[in-house]
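Next comes just one chain, in structure tokens: the form predicted on its own.
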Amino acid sequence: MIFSFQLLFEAILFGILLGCFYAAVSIGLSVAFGLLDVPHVAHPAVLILGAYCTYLLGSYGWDPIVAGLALMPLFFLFGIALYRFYYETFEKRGTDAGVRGLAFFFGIAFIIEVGLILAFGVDQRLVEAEYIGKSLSFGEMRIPLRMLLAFAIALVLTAALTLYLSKTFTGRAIKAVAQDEAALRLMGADPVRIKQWAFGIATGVTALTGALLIIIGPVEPMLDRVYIGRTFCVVVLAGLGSMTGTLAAGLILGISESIVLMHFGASWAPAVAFGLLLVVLGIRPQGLFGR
């Protein structure tokens, strides 16, 4: 195979684009894993749930972000009646409440992945949209819409949560529940509230990033487990809670992959994803960017 530079610079280029897609797609994940030690690994589904809803409200004639923007407030109320039924079952009694957690949201997962099976089969679902389809040409490189929509969200999303986290009151209180509740509480606020409302930000956000989803391409009820793995590594890659480092380490493993796609094919661009995660893990376990 013939180097050229003119195919790296493209592959990094698309891997840009693509690393702010998984960026947008795992921040939910980052504030739900990362900031509040909950073992989400139904994030995923959820992902999956938010993209068929924004598909329920196209076929309506619904635009697929306005569409995603109207369910984060339904998303939200989910994410906090999620979260308050786990830490009555699980987390206020203390004992195994990780790995009873992990059970609790595996289930979920597997409920949400039966009931869209149920409802729309088995069937690849995709939305309409003006800049769907359509690209933005330099010479003879495409640069598609929906990718610099991806790019722009993840921006935004980080921007917004970074000024949220670092500005109010109740962000500082989000970075510092899974620290320190006793001293949480000694500043008036109570930890288990900062933590049901937090969820519901991220299980919001969720429902943004799963029209994000279906706008980048058609999506399937088991899609979540394509998913899991790639939110994962963005997450411990990024260190647990970082915003930026979440933005960062999307990049990292979008242009990690577009290259290996370059290179070796379509077939070994999932790998990258676990081999990622099992470096770091290794190497650093406290992520790139974790302190």
The other form holds:
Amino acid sequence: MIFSFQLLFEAILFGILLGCFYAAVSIGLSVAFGLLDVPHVAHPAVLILGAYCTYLLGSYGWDPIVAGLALMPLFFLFGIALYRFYYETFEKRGTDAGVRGLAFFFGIAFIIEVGLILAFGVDQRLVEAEYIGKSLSFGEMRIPLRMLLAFAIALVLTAALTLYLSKTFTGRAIKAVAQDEAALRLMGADPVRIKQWAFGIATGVTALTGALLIIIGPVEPMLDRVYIGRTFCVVVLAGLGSMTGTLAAGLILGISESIVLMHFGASWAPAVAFGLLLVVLGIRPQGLFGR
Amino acid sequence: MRRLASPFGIGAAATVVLAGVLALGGANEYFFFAGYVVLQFVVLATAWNILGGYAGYVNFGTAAFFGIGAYTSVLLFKSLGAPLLVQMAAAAVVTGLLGFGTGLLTLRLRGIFYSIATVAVIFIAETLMINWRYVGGATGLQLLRPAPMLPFETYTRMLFFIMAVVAVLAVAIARYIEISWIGRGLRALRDTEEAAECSGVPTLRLKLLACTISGALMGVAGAPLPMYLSFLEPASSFSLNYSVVALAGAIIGGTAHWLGPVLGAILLASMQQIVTVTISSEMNVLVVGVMLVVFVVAAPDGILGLIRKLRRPRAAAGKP
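Now show me the form predicted together with the partner chain; what you just gave was the form predicted on its own.
Full assembly next; the chain just shown is listed first.
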């Protein structure tokens, strides 16, 4: 291994961009799992679903970002329906939601996966847009424009959700439901409706980040399995439910993955997220920015 | 030995004899090919249930134990030419140790955090194998099967019989754990770990024991895989499907009783085999997904729960 500052610098820069992308795809899970305590292992599958819906709209000539934005309301409704179902069958009965809730979401993930295979086949799919192939060059370095786009969207999403959760009435209610559901009920609010709303937002945001996923690179139906590790790594590392923490955790993952990628090769990269996850779980389960 | 003469002992012996007679008799070769897979899932579901069902720790890392079991076999076979039974014993030791390791994780992690940590183990193990040239790397390794041991005509028949013996052993171990003090302790810590600890249940020792036994059994289930396929590669050996099918088998059958995982795994795995042959291999993943969701939602206590409800409708309805 030859060490060079140029290479390290490039790895870190690329890692920052990649990290923002990881933060963006994890932010929905940060709300669903971090704030609402829903063991949403189907989140990566929903992400891939978003990417494929973008692909579908893209084949009619839609711009991927526009398609992602247009899909948000649809996914919002899907999220509400999914949470409602989860609530009625598991949370309401209150019995042993742990094992069965987890099994339920794994089942959903499998169904989405096979649905995509049946509809689109196992081949990789990608979208086309003007900004996808281009890159900006700074001296010797070239930065793909699509990574900058991911960077920008991640920052906007994080800022928007942080503001939403701290400034608006419903946003604060979501934070309240995460802290103490019983107290909220005593105040006369309905925690289930708030959680349903929050889960809808989490799923809606995932549609847009799914579009981002297919802009960054080609997708295939089984891609969600790698993203289970990445998204949960980011959310756990962030400390459950912290939006700025999610961004910071995404950056940590992105930079470490990119350094491993450049110095040891692509075949080691998938283990980074999971290794980091194990270390964090073993040493500091409440995450770096935990409550 | 009174225990051997019990109905369970007789049933177990009868199953082994039946498997032996079938393997020596004249059934279609495909029957053994598919039957092996069904039995393998009986072992996996039973092993999963020892930790997941009795103790309530959801292990999603079944694929890691299974795959590492398979890779231990390959390593021994390639380096020493070790016979199958030695490979299986070694796989049990290695994955038992790995199980002990994940058991230590339960010190800090509970609920979904434990589950996610075990998923991480799968991907880390897979990445290690992909980068290890000696055992085939990412492309895999072709293996030449030795001749089958004597009474059996073909290797697949022999593997079928061996897996049947392993399945009976696994169920016997699970049943022993369930009815002994170990099972009582595990159930106590599943309900409330702190209360169990306070009442003098050695929770850590029990968890480590359950993790080790469960892990070792999963490894044994994976050990004959390279010989069964004459081939091994990382992506399919560490497939998340093994984790989900093991867990689904136990949940579909019912986790409270040793019979549950057996019934669930037989039902699920046979359906998968039928669907794979008649429709397509993608559809068999769909079968798992749909059955899992349907059972978790409509019959949370699995097939055994349904049977109990049918037998005593009033008593079941009276319970909150």
